[in-house]
Amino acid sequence: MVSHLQRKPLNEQRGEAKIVQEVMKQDSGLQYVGFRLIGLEPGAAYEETLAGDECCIVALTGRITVTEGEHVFAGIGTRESVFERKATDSVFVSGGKTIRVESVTAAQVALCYSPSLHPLPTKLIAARDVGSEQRGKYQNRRTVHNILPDSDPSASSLLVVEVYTDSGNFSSYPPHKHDRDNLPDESFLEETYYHELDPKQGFVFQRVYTDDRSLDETMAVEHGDVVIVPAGYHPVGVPDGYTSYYLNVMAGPTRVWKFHNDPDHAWILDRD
């Protein structure tokens, strides 16, 4: 049985647009955050106007012209597969505006929605302005892009950021969560994550679980997936002989990224 966390591709076509997955805030049960995943073949286009929300279009494959007003970004998008681990291209649009996103070439397209507090310019976030870094280390490694972190200014709400994890690590680990809105020590961030593995066969295993268990689901997750934590901890554990990619979406009351890490798991980053 499919955790009510997991959400499996979708693949309905809408227009020229072919939704692949949807995980939207009036059927999700998240305050915050919102998820759409669109594909599109050559010169197809997809059109939204958005009302309360804001925006990142991320270029995930493919090349891409995204046109807001008198704004137009043509041709961007930095490769053909996530597994090339370089990062990609991305577009903010603040609440109130319309988008259109056209593809120059086959295309997958992520749309990460959230509340959009107050108005701010449509900017384009190009790949060379997108920093990477490798985080963790023995099986706890991992390369992170961060393509909207909270040190950004560009958005109100919204943080985007998207992570490889190699064969045989964790990630999101020692396992952490931001459920509490007590800042300075945690802030409160629902949020998404959408699975690619390579090869396309392989799978993640991803816990989310509260400390008194009245959340606990852990779910055998497969390329294409989304997962959807409301709350918890959530670590994602890569098999053997497969990679893992994913994007998260993670939005909340205040735009902090301020975790908290299991007690129970916390000594490992102690280790020498």
Ligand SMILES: O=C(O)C[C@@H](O)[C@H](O)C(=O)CO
Given for the second form:
Amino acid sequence: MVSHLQRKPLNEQRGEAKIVQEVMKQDSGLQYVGFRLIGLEPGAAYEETLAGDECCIVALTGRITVTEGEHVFAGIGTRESVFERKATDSVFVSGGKTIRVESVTAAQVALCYSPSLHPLPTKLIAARDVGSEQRGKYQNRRTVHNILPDSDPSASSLLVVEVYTDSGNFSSYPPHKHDRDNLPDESFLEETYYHELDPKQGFVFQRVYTDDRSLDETMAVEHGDVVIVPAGYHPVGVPDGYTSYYLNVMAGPTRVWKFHNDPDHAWILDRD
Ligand SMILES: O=C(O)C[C@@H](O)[C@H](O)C(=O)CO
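Please supply the corresponding structure for the form predicted in complex with the ligand (the preceding block corresponds to the form predicted alone).
Next comes the full complex, this chain leading.
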């Protein structure tokens, strides 16, 4: 049985766009984070007027033109597959604006939403400006692309990163959580994980659990699934032979990523 925290692809045609995934506040139980993944055939368009949310439009694969008012970002996007492992282009748009996404080539576009706390300029986040980071050692190594980290003030509440975890490795590990609004020790951030696998028939395991185990779900997650993390630790383990990619959207009352490691497993970080 699929966990209430796991969403299989929807693949619903809506106008010219295929809605591949849709995790919106109305039905996800989340208060801050929304996520939509759309597929566009060449020349197809998707339009949306943002109400109270800001949005980061990530050109996951393919090339797209993003328009907001007089801002036109033509032919952005850098890769045919996320597993080319190069950073991609994104556009940040504040609440109340109308966005149009038109595909130049067949494209998959991630729309990452969170509350728009104050108006901010529409901005291209160019692939060349996306910081790449190696984290961890041994089987805890992974690569992170910081699309919209908390050090970048372009957004009012939204945080977006993408993570590559190689065959046999673990990421979001040692397990950490960010579910207490208790800065400077910990921030409260909800999170969604959009997963892809190479090759596609692979799977990863993701566990979402709290200290008291009132929440404790371990999921076999497949290509195209979304995992919702309302609270708790949320490590990912990748079986031998497969490479994992995931796109994280995070948001909460304060735009700071301050996590707390599970004390039972924090020793992992202290190895020579
Ligand atoms: O470092 C990682 O393995 C990625 C995670 O930090 C992931 O982005 C996350 O869990 C954020 O809270």
